[in-house]
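Consider the single chain below, provided in structure tokens and representing the form predicted on its own.
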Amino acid sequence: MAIRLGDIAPDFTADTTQGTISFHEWLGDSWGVLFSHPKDFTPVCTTELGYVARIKPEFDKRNVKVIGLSVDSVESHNKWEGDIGETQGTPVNFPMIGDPDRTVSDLYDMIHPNANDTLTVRSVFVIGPDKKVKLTITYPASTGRNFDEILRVIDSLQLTAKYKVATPVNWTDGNDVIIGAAVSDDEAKTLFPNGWKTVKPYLRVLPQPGK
């Protein structure tokens, strides 16, 4: 069954390259990014894992834990990580779930039979500290992900969880934001005492709170 935004992310216990984890317990009070790979020792995945390892400090400073998965074993992952470190210049520094029986893949609907009935698609799940799914993205196996975009979305998710704002098209951290549609002008005066620019009654723009 497909996982929808706002659903509780399914919990599971699994072996990883950094030991056995219980997913919800492992997440703790952190945000999480769970992302799947079609298969070990494949070219696109190798570049993705290397890049995530390189930018892991960006996830860390946002209180986000990252964890990968493929339908291969932990033993296979450990061998593959040597190639990733060698070719991408950064050793893998986050856990990779071994899922040869496809337990986690099935829980998260990562097997799409019309694409491939045995391998996972490139799924991304961003999960909040409340264990609810905040974002899902599915890429075909042939297209590498844009993890800079995933970081951008996490910035928006964390900002809009704290303040009653929304982020406009192509927003990046530090840019102007929009007052949420459910916020009345009277409430906005209390929330945003420095004011805002009214472009239309439904389009109210102000500098990013907290900056």
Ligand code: BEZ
The other form holds:
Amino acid sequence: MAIRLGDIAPDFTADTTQGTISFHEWLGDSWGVLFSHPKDFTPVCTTELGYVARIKPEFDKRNVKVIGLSVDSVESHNKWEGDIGETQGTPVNFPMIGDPDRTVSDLYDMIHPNANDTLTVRSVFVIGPDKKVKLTITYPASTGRNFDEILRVIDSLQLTAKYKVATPVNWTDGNDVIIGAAVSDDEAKTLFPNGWKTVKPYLRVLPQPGK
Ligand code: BEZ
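Having seen the form predicted on its own, can you show the form predicted in complex with this ligand?
Full complex below, order starting with the chain above.
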């Protein structure tokens, strides 16, 4: 069954390029990004994995652990990692799950048979410290992901977990935010004593709290 927002991310134990990992235990109190790619030694995947390695410090800064997956073996991942480091400039610095028996792929519904019945699609799951799924995105094999967008969403998820706000279209860290629809003006006066701008009664804008 498809995994929905708010579900507990299914736990599993799997072989990875950094040894055996029990997923929930490995996550600990961190946020997590679990993402699949269709196949090792393929061009788009090579660029994606290299880019994730390059921006790993950005995930670290946000207390986010990153882990990749495909239905290839750990041995295959290990061989491919040499090419990724050589061609993309940064060695792979996060674990990659080998899932040749598709245990994790099936658990997370990462194989979409009408797209391809043997390879994983480009799935992304962002998981909170409460182990609940906060974001799911699915891309086809032919389209490389924008991992800067994943970081942007994580910024929003972490901000909205801390404050009763929402982030508007194309928001990035530091920009104005919106007071959550469920927050009354009376409550907002307590939460945001420096005030806000009422554009419409349902559209109340204020500078990003905590900045
Ligand atoms: C790629 O990464 O380039 C790719 C992988 C599987 C199918 C199509 C493209």
